[in-house]
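The data below hold one chain only, encoded as structure tokens and taken in the form predicted on its own.
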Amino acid sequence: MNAAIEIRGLNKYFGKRQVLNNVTMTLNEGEVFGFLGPNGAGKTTTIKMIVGLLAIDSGTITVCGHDVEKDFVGAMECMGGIVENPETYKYMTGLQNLRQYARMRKGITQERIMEVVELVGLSNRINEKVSKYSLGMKQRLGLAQALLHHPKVLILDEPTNGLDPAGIKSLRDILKKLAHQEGVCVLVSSHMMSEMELMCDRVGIIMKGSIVDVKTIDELVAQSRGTTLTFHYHVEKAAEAFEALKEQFTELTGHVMDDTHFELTYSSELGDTYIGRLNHFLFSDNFTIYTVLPVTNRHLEDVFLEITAEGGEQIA
């Protein structure tokens, strides 16, 4: 996997207050990379860096290969994105903004940009006058702008801002695509735990000013999960089912719901595969199963919590 974004020891001070010290992280093509934290942690001031709205301290951020610093145009013109709220001319309509826009960027035709219009779902409202758009619909607007002249790199700063669910989930949807279909590499920063379980492929948790851990989603949840798995299991004869698992299997736990439903705990040291032994025993012994689904009581948002309370424990 290609590189996108790297940022190596960056540092910045407001006076002599430190706001960010040493971010060290790679975000690469073809994945939606999720940038969270509290408020005042540096996320904000960290995408400003890296847009080049905010100067280097010390430290290097490179755009698909472009140093900021050294090569800013190369670099500004990999990129497209939104932080804080899309600035437009409010006296103008949508079209004629991003026809505005067009004209500072070479190479984007009326067919591109009703391209854009059509993938933010803009279509039916493009010729009013921006005056008259919500604040989901300037997001929209805004997202369309930054995708004009085909991004390597997307940067949105609260993208949610003001969209409804079904707005939210279909940027989810559009974000999701321009990762995995056309390789680009989109960089969200949001307080919205639960959609950014949903739309992430990796996030980056910073805390004070420094990374405390990028990984995975599903990493993250994991690691923090504890020590054990349980299952919930809709079968014939629950209770018969159950007494003969824990008979045969002395180190499970659990307890019977009511006639059909019961739920069992076990190590997860006993591995991924365990399951599938009791499930055999289950069906050789002539139970019938209807269903076997995981309890899952981890979200990202408890992890994030976790992480970020205050003399909490950090996930190293």
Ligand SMILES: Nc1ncnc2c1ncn2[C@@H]1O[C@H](COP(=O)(O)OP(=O)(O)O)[C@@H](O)[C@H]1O
Contents of the next structure:
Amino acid sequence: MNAAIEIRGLNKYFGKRQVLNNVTMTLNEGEVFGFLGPNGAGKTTTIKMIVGLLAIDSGTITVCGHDVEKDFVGAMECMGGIVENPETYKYMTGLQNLRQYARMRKGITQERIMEVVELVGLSNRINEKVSKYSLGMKQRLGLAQALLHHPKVLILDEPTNGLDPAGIKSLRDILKKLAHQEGVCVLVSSHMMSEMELMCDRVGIIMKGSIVDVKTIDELVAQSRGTTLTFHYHVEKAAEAFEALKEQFTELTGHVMDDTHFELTYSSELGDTYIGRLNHFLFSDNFTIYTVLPVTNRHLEDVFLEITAEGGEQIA
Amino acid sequence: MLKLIYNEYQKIFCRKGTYVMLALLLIGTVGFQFLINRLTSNYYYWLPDQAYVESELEWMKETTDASDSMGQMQIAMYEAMLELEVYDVEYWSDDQSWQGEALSNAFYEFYYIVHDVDEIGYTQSEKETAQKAFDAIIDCIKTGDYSGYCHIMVDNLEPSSYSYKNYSTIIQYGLDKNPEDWRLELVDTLVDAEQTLDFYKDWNEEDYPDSYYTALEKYEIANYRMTNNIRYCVMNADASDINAIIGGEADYTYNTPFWDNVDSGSLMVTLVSIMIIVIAGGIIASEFSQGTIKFLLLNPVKRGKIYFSKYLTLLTLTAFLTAVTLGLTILSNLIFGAEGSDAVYLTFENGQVVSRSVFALTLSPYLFALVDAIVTITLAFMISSFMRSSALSIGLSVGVLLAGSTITAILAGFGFDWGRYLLFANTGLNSIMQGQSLFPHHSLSFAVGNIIVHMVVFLLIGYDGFTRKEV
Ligand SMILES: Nc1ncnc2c1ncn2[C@@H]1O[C@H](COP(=O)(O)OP(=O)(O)O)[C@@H](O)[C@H]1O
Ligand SMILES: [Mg+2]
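Having seen the form predicted on its own, could you give me the form predicted in complex with the named molecule?
Okay, now the whole complex, with that chain kicking things off.
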């Protein structure tokens, strides 16, 4: 795996206030990287420094091997993105806007423009003035603009803002396809873990200007499970079934809720197949099982809140 | 770079506001020409008519007694006017008909002798000759024979008199064939100049005063116009030409309404200035206020390149609209039928009359106006980039454009000589070139240098503002 974006020891001050503190991250080709943090954590600031909109106080950023300060044009040639809101020229049509950006980049044909328009699903409305677009449509236009020149690195700052569920789904598909099939490095920032979970391969969590954790989604899922697993049973004769189980499997805890429902909990160290043994036992003891539901008492969101606990209440 | 400029043009021409401003420019320019065409061509001329002459005659008869021979002559003249139906006899103007002039001369030159009005004691033969001339002139008026009249004048006047020269010149150029010939206007100038030249005839060449050369130039140009039938022309203004001084055209005398109007039309370049200031005010600031700057800068293009593309867009648009203003001005004069579109610019150089195109001449006020426009536009551009506020930019620049000359005048009035270093003391290049600056010894090169320094500073400040990495 090759590094697409390398951020080393990045610091940023606004006046005397330090907004970024020694941010260091490496993003690889072919991955969707989620940049996660509460409002005011410094996501947009970091992204603006990657694309050269803000000066770097100290530290370095390289994109595809180009130092963004020393070789701005080279770095920009392999980057595309949206920073904050997708503001394009309102008095022009979507297509006129795209042509504006096409003229500033190399080798973009009319076919390529139409291809991208098709990809983001704007074909029917591309000849309308942007002033008539909804926020979601502007996001799509912004994405089209970012994709025009086949960038190796795609940087999207809160791109799901204003998108409808279908839009989010298709964005997800586009990003995954770009990363996994075309080897693009996609950086997506968000303040919502639930979105990231479905979209990203890895996430970096930023808090008050510092990177607090970089993990793959799988690692996070494991973390979210914690140390115990709980299942909710709907059965015939709940009390009898619960007693029979406890007798046989002493390590279980739990409680009966009513005639037909009980819950039980066991250590996750017992493994994923342990529940199969329980069910098999009940089955052979002639208990009728209607349903068994896992009780996930902790979402990834909770993990995120836990990691960012100190900053959750107050805007950093 | 061309693609970037194309982008800027697209942004400008996708906005409705731009078309509103273009329409205003069109209306302003054409409307202004409409007004000055109407104002100059619709003077109301009062002409004496029959009723006027009748009432004058009645009044003369009542108040003049028989011994007043001058009064009697006037009464005879009024009666002749009514009989011949020529009323503009005592109406001294360029518009006087030749018949009016002839009748007036018949009385003041010849009737005067026949009746010896001032009792000078003319001889009988003198009186008889005068009577013959008088009758012949009346005949010419009746038959409409202008040529005959001119010849009678030449035959009967003293060769040294001004009138003699006048009529002999008319005959010499064959103008007696047609009393409507415009060239009759030139005769006065020609005779005047000729008399001055005659006066210095016996002097040594080294002793010729300026007035000799002025007269020579006038004579040669008038003669050139006579022989080449050039009715409309522009000439270098004579320092003593009151009309040129009052008209504010210290440099040229416009003998052509058409090009005079075109020259005045350069005033409308101010509209172009204001229009481009509005565009310049927004060209950077609105990218920031609308957030589009983030997309603009998210491209593999150096910021300096974007900055200068925007500036070049403004410059080319200004130049183009100035040319449009000139074109519209010329077109409206063609439509409104101003006279003299075929005029030439005549100068007298090294003993020869040189004829040049007037168009090149009228270009210069437009070029000066263009330079002034560019200076204010650069100011607006700088503020737009540095302050990132279009309101501030438009306000300050229009303020400077409108109040600059007043501030200069106040500073100059209070004797603050440092005022000459201010930018707006140096715009208005046209008047500085003509030496009309309020500051003493204010040279054109000083003004140009000052402007260049200001522009460079403006552009650098603006550049710094635009390339500042704080978006
Ligand atoms: N131009 C600025 N001047 C001063 N402070 C700023 C500026 N831009 C952002 N900040 C501050 O920097 C911090 C990080 O902001 P930002 O990167 O936008 O957060 P987010 O993670 O929500 O995108 C915030 O506390 C914000 O108030
Ligand atoms: Mg943000």
